[in-house]
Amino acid sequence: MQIDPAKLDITERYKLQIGAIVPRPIAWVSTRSESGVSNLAPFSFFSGIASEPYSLLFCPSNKPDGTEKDTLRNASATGEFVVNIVTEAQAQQMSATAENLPDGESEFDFAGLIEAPSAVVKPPRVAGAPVSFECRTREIVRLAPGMPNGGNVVIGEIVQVHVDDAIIDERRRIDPERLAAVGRMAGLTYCSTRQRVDIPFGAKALDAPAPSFT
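For the sequence shown above, give one chain's structure in the form predicted on its own.
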C-alpha cells in the first residue's frame, strides 16, 4: 500500500505516525504561567537533540481551534520548562494530566502530584520523577501558526539535571531496570522499557545470534 498524505485528513495522518513510530518516550513537561500557575502535560513527540549544546525537544500541537496549548504558551512567555521522565509508578497520573482543565487550574493538583522545587528555573519538577531536565527555551518553531492541530517544535537547552541516586552509578550511567520508564504506543496503549535485548554495533551485529524479543 502506498499512501499520499495530501489525501488524508489530520486524524488519519496522526494514526499512521503513532502506529508506526513506536515506542515513543514521553516528555512530562511542567511549566509555569506568567501569573504563577503550574501546568503539567505529557507529550510523546519528544527526543534528545545533542550533548553540545545540551538540548532536547518536544512537540506540542495546537488545540483543535488553532490556539496554543498552555505548555507552549508558557514555555514561550517565560522561556523555561522542565521535562520529567515518566515511570511505571506514575503512569496513571501522567495520563490524567492530559485532561483539558479550565484556565487557572493546575494538573499537579488535579492528579494528586507534589511539586518539587527546581534549582535553576521557576517551573517545578514532579516529585518522585527519577529524572528531570530543567530547560531554558532556546527556540520555538511554529509549523502552522493558528491552524487546528498545527505542529510546533520547542527546543530547550538543558541547564540542570536531577537524577535519583538509586538509579545512577559513579560513571553517570542510568540503570534502565531501576528507571522503569514508560513508552507510548498507539491509542491508549503504553509499554514498559524493562524488556530489552543487546545487539552489537556495526558489522559485529551480522555475526551475532539473532536477538529474541520474546
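Just so it is clear, the model here is predicted, and its values are computed rather than measured. Residue numbers count along the first chain shown, from 1. For the two forms, the rigid core is made up of the largest set of C-alpha atoms that agree within 1.5 Å on superposition. Only residues modelled in both forms are compared. First, how it differs from the form predicted together with a further copy of the same chain.
- In sequence order, there is only one run of at least 3 consecutive residues whose Cα atoms each shift by 2 Å or more between these two forms, relative to the superposed core, and it is 169-172.
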Contents of the next structure:
Number of protein chains: 2
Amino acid sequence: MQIDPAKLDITERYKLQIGAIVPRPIAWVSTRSESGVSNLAPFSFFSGIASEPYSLLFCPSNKPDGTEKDTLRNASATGEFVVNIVTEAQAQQMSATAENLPDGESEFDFAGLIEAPSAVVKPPRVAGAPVSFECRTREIVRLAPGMPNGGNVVIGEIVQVHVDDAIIDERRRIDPERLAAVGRMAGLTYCSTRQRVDIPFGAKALDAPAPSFT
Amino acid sequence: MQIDPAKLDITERYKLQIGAIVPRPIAWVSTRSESGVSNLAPFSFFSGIASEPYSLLFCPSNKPDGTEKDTLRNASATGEFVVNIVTEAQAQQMSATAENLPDGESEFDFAGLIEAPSAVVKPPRVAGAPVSFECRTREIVRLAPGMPNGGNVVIGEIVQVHVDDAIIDERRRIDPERLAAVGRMAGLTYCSTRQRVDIPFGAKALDAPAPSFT
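The structure above corresponds to the form predicted on its own; please give the structure of the form predicted together with a further copy of the same chain next.
Shown next: the complete complex, the earlier chain at its head.
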C-alpha cells in the first residue's frame, strides 16, 4: 500500500506514525511555570541526541486549537525541564498525568506522586523514578507556530543526572532488568523491555545464529 | 547517585543515555550520495515529531574525528532520505549495515539486501521492510559542528508512506503483532514488542487494575 500523506487527515497521519514508530521511550517531563506551579506530562516523541553536547529532545505538539501545551510554554519561559524515566511500577501514574487538568492544578497531586528536589534546575523530579535528567532548554524548533497540532522540537542540554543505585550492575551500567522501563506503542498500548536478545555488531551479525525474540 | 555529566567522559555519558532512554525505535535510514551510491545505516536516536507538518527526526552524531557520517552528508546534500522500520525478520541484516564500509561500497550489497524503488524521492527503500517513510530534509540542527561526536538533528517531512498490507488489521491500523518491530536497548541488546499491555488514559488509569507486563 502506498500512501500520499497529503490525502490523509491529521488523525490518520498520526495513527500511522504511532503504529509504525515503535517501541518508543517515554519522557515524563516535569516543568514549573513562572508562577511556580509544577507540571508533569508524558511524551513518547522523545530521543537522546548526543554526548557532545550532552543532549536530548522531545516533541510536544501544539494543542488542537493551535496553542502551546503547558510543558512547552514552561520549558520555553523558564529554560528548564526534567525528563524522568517511566518504569512498570509507575506506568499507571504516568498515564494519569496525561489528563487535561484545569490551570494551576498539579499533575503530581492528581496522580498521587511526590516531588523530589532537583539539584541544578527548579522543576522537581518524580520521586520513585529510577533515572532523571535535569535539562536546560537549548533550542526550540517550532515547525508550525500557531497551527493546530503543529510540531515542536525541544532540545535540552543535560546538566545533571540522577540514577537509583539499585538499578546499577557490577559493571557500573544500568541493568535493563532492574530498570524495567516501559515503551509506548499505539493507542492505549505499552510494551515491556523484558524480552531481550543480543545481536552482534556489524559484519559479525551476518555469521551469528538467528536471534530468538521469544 | 547524582552525576554531574561535565565530570564524565564521552563514553560514560553515552552509556548512561542509551541505558536509560529505552526502548528506542530504530530508523533504518537509506540515502543516496550525489554521485549515486546508496547508503543504509541504523539510528536509534529517532522520533516522530508531529502530524502538522507530517514529520520525523533522527540524530546522527559526528564521527569521533568530527566529520559527518555519510547519512547526514547525503540527507543534507540531496535533501532526501527514507526511514525504513526494522522487524525481527531483518534485525540481523540491520545490525550488519552498521558496519563501517569503505567509501563507495553499499550496505545493501554488504548485508544481502535488495533496493526497492521509492515513489517520490531518489534513495531506495529496503525491500522487505513493512513500513517506509520517504522524507525530504526540512531542517538540520547542528549542535556542535566539526566537534568529535557532535550532535545533529535531521528533521524530515514525510512525503510518501509505504505499508505492507499484511500488517494492517480489520480496523485499518497497523497490528503490532504482525509488525513485530524491534527496539534498541544498550550495548548489543534489542527488545521485542511482543509483551504488550493496555493502560487506560488519564484519570481512568488510576481506577484500573495494575497492568501485568508478564
